[in-house]
Every structure is written in structure tokens, then in C-alpha cells.
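Only one chain is included here, represented as C-alpha cells and corresponding to the form predicted alone.
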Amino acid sequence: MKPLLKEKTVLEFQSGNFRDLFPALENNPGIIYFDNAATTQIPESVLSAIQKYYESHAANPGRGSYDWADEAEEITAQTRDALANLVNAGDTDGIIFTNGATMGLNMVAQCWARHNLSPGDEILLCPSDHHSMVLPWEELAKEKGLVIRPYRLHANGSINLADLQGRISHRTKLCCVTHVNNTAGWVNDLAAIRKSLPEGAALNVDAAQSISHAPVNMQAHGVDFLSFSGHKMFALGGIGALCVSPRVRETMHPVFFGGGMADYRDGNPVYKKMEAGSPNMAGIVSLKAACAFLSGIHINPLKELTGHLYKRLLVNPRIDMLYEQKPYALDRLAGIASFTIEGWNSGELGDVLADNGIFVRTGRHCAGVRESVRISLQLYSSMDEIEKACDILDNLSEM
């Protein structure tokens, strides 16, 4: 069969040219796409992995003695070892597959903290961060008299560290934390707040947002539970991880049963009692490809893309950011901007925009926030998008 794809050079990819690597990007050369916290766009070398499987040796992994099913559970575990290294996890053995990190997130609810944390216990949680994060911790406390301790953000989207250490008491087992907020931006200091909290509380991360650019380091940050979605670092939707360290593995139970999990046994790796059934095989190819993808990475611009957009943001007396930020802090953003102007609601923006070829995000974005328009970066985004996406903001009417 002739290839559906062509390869990119190496070269071409070292060079930061990297709008050409997406195929939906490059066939669309009018679109602008700043949507990316929403989902990213897939590289031709993740859907090349994924056309090259299912053209050459589709199975399923450990359900067969033959050489295609040996291949599909070779590329499972390569996959579980490349997320592994990816947030330094330091084994393969808390790597869960999931469908993305609302499964994961959820999973944490369910799989821990029912079976061990009892009436009283407390959660810090913070009540704007994504509702994946927020919404099963409402449940299970009133399920099981568990109390929520909500901590505040600075005025900058930054977790107010001080807040947070006020609520801490010796009830306290679990804070449940977001390395980059999804509306804010602003990668957290997960060690400063791993730091703070008593050593007994397990640290739950959503690292949904961060995954594709500042990776969360487990060991180093004491993270306990580690959730993320593949549709936000270059893979395919409905694949994600949660990644468990060993402090807290044998405390999961599962809440899904079935293939795969009869001959589990305590000492086994976790993920054998928490992923029943058939896996995701080309979501799983599609996060290994894209693991490889991140990892030849050596030019990434979304530092200096952030600064200019917020730069050129800052400048129009008509927006009114989210959350507010200063020149100096721009360096701590990934990538994020949330904003309203005066006179216009949200959905208006985004027509405005849609119909000069710029797709943003508009409404809540799933947060317990006031509706805004949130223009979110890749690092296929160009300094020449910004500028025209923050021209058309400067010369809208009244209405």
C-alpha cells in the first residue's frame, strides 16, 4: 500500500518549523489554531505509528501466542517505560492506562480515597481548578463525611502557598493539586507545596495542562497521583495515564473487573488489577509515538510566544484579564491567556474570531470561573498569529 503519509526530515524538525509537521495544520495553511488546552493537533509521526500498526500487525496484547499479539504487548510495555521516563516515575509499575485525565483524577476518587480515608478526613482542594479535579471530591465528601478545605489563588492564577498551609491540620490527607492551571496558566511549584504538607498526605497532580511542555518530575515533587490525557501531548483522544507511586499502589483497588485481572496478586505491578479488559491499542501506539515526538524537541518558542501574547494583551485598555499579570512574572505562564472585552460577551469573540480563520475557546472552560475567551499556545503557534489574532482585538467597535 502506498503510504497515506510523508516523513519529515530530521531537519525539518530540528529547525522549529513546526507547523509543517501537522498534517490538519498544513493542510489548512488560513486556519489559526489556539485552542490547544482544549486538545493539541497530532503530528504525521504519531499517525504514521498509528496507520504502520494497523497495517502491519494489529492484536491484542498478552491474549495470544503468536508474533502479532508478542508485538502488541511489546509496544504496551515500551509505552508504560516512555511515560515512565517522561515524568520520572522511577518504574513502570504505577502506570495506568486510562481515557484521559478525567479517568484518572476520578480513579484517585474511587480507587483510594474511598477505601481509605474515613468521615473527618480532610482534602485541600482549590474550588477553581477544572471540574474533572473538583466534582469528584464534591461527591465522594458528601457520600462519605470526608471535609473539603478550599485554598485560594493569587490574583495571577498562582496557588497562594500561604492559604493553602493555613488549612492543613492534622486531618488532613490528601491536596489535590494543578500543575498549570487550565484557564490561568501558571505552572505551580509542586515542590514547594509537597514541602508544606504534612508527611503522611498524599499530593494528587492534574497535569493535563503541563504534560506537553513542563512535565511533572514524581519522584523529585512527591507526587502520589499523577493524571494527564494523551489529546493534550500530541496523541489521540481517549488514551491518558494515571501514574501512582509506590507509597500508595497497594492501597488501590479496582472498580472495573474483568479480563486480565483474575490471576492478580498483591506484589504484582497495579496496573494488572486496574486496567480490565481489552486495552486502547491505538491510543497506547499513539502516546508512545508521541512520547518520541516530545522527546526530540530541542527548540521549543512557547516561552517567548507566551510573553508576546500577554505583552500585546496587556496593552489593549479594553481587555480585562482573568487573572492579572505583570510584566516580570511572564516567564512562570504556559501558554495560557483568558481574557473578556469590555462590551462583548465570550461567544461574540469567538465568532469574530472563527470568522477570520482564529479558533479560541470561549464560555467557563469547564472551571469554576466567569465566562472569557481563552487563547491558548503550541509550540506550532508563530509570533505572526499573535499578531494578527491581538490586531483584530485592538480594532473591534463598540457594540
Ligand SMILES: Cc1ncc(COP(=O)(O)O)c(C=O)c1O
Contents of the next structure:
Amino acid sequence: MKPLLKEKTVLEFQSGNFRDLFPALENNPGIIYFDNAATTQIPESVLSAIQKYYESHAANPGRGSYDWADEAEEITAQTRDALANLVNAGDTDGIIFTNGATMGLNMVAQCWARHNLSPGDEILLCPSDHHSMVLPWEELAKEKGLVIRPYRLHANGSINLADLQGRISHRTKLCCVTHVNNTAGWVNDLAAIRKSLPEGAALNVDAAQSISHAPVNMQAHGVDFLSFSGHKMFALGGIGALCVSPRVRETMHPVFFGGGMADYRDGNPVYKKMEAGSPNMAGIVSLKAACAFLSGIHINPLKELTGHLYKRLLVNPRIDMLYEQKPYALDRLAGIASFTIEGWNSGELGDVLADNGIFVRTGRHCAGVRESVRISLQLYSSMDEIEKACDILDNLSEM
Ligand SMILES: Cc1ncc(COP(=O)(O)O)c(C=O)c1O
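Having seen the form predicted alone, can you show the form predicted together with the ligand?
Full complex below, order starting with the chain above.
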């Protein structure tokens, strides 16, 4: 197994040296993978942790008194610990394993809001966020008579705090925020949002796009619910977490009931009553290794890469950005650029890029926005890759 990263200079990153830690990228030298907002590639250290675990044994944690089961239990506890550290949750009691961000975001609606909000209570929500954030609230609001107060983004895709503040009332019980929006890529200021909310309003954060690179600090930012997926942070698909603050834990109620929940009515720790059935051990092992991988990265090149991507895209007069960007604001963009080119639909653009070995996302990106091409970078992306993609876009014929 190769050692985890310690120190690297920005120059080394820019030449794409991260690639050699990712077998899928190493095995496909001709491919430029620019769909990292959909899913990230998996580093060798994570793959070998999974293999090592299953080569030694498979066991069900918390369901046996022999060594293998104890060890599985220990790995599960260590993973909760690693996640609590990653998001500064304060303790591990509120770290609930889910199958991904979508499940976590739905659990906030079904396990908390369903039992704690009353008709007429208000929820702040951005309608152009990912459907996994928006649809659970539209459904519950219809059913329970809750009121959704939609707030706006600025033209550049960041949250318009003044607009959000203007929609707060004495009935505001929950504010839903996407830390990094999956089409705009802007890192929203959670501290400023928390500060503007009434103390009693819960803060529900979708960290699916930020968890792999933008620090989330649950305690410092007063976050009550935080959801993310393993497969967007270098771990496997089918695993993720919902992290819950102490003040809302006791008021949560399970949707699923089953094995491992004999004492669920005691409610302590909250994950005991929220994780029915046998856990996804491969996913848990992968999350633990992914946390170790993330903690070994001391300089993340994403900001430089994103700045370069935008500067490069913006020199092409035919490119129409989904969100307006000005050069001075580029340093807060987190690896995502969504755009169209006059005369081309997003599917055609995606095909041209794919024909040249460049993989991007096209369409509406599961959000209430118009169709576009989305380039999303990761720490293994490089300046050369950005140049190649932008050269192709620059040289497209007029349609
Ligand atoms: C911002 C955001 N939230 C939620 C999700 C849902 O994640 P998953 O499909 O892993 O549950 C995504 C996935 O693209 C996303 O980008």
C-alpha cells in the first residue's frame, strides 16, 4: 500500500501527481475525469483497507461475543469517531450511518420534522438546491401544512443572506442550507447563516459537495443536522452519515425498526435508535479509510484549479455560465463550473468532450436549474486537463 499523503507543493499538485494514488485513474491514463460532483474515484488506501478487512474476516458488529464481531464493532466505533472529528461534531453519539446524503436529508424530514413541527411552522429552503434537499420538504409540507419560505441565491449562485433574513419570522423552525451547491459550487458561509437565525431554529446542512474539501464545523457553526455521502468523499457508494447535534437528538423518532434496536426507547445514543438492521461493513471500513486519506491532505489544490478553470472558461465569449461570475469572487468556488455554449445543447457538448476522453455531467443535475454542462474537479485534477477541455470548447464550430 502506498503511504498517505503528507506534504506536497501546489506545483506538484498542479502537475496532477495525485492521480497515481487512484488506481482507476492510473489504469485509464487517457481519461480526464471531470464528474467528481457526481462521484469521486477511490484511492488505493481505501480499496486496500476494504480488501484487508474481508481477507481477515467478515462479521456483523454488535451481534456476537467472539473476536471477529468485537473487531467489527471496534471499527464501527472508530469510524464514528473519525467522522465526528472530520465535522467537529463534539461527540460520536449523534453520528448515524445512512446509505448516503439523500437518506440523511429525508431522515431530517421524517424522523425529526414530522414529530416536532406543527401546521403553519415555517421552513427556509432554496428551491434550486438538489432535489434530495428540496423534495422531502415539499412532500412533508403538503402533508402536514408546513410553510416553505423559499429564499434566493445571488446571481453568482451564493446564498443571498439578506433575502434569507427577510423571510425569517417567529414561526421559522428550520433553515435548510446547501454548504456547496452542486451546480454553482459556491462555499456558503454557515457561520453567517447561523448568526442570522433565531436561536430556536434548527440548521439543516447538506454537505454532500463540501465534505471532501471544505471544512464543516458543526459545533462552531451551530449545525443541527449534517448529511453527506461516502461516494463523494473517496469512500464507497451505499454509505454516508447524518450527524445530529445534541439539542435535537432526543426529539428524533425512527422510521425503520429492527435488529440492534432492543433498547431504542432509551434513546441513548441516538444512533442506536436510528440504525435498524445489520450495517454496511464494507462502507463503514471505506469511510474510516477515506477519513484517514482526507486528514493526510495538507494542501488542497482545488482553489487554484477552480480559479484557473473559471478564468479559462470566461475568456471564451460563447460560453454562457449558469451563474454569473466575476474574477474577484473566484476564490470561493469549490471545483464546480456549469455552463452552456450557444447553439449546442448540453448532451451534444458532453458527447464531444467524451469523444475526447473527458467525462463531464450534462443535464439538470437533479436540481431546479436549466440544462448545462458541469465540469467538477477534484484534487487529482490538473491544469493540463483544464487546458485540454477548454481548448476543445474554444474550438467548437458555430452551430
Ligand atoms: C448537493 C447534493 N446533495 C445531495 C446529493 C445526493 O447525494 P446521494 O445521491 O449520494 O444521496 C447530491 C448528489 O449529487 C448533491 O450533489
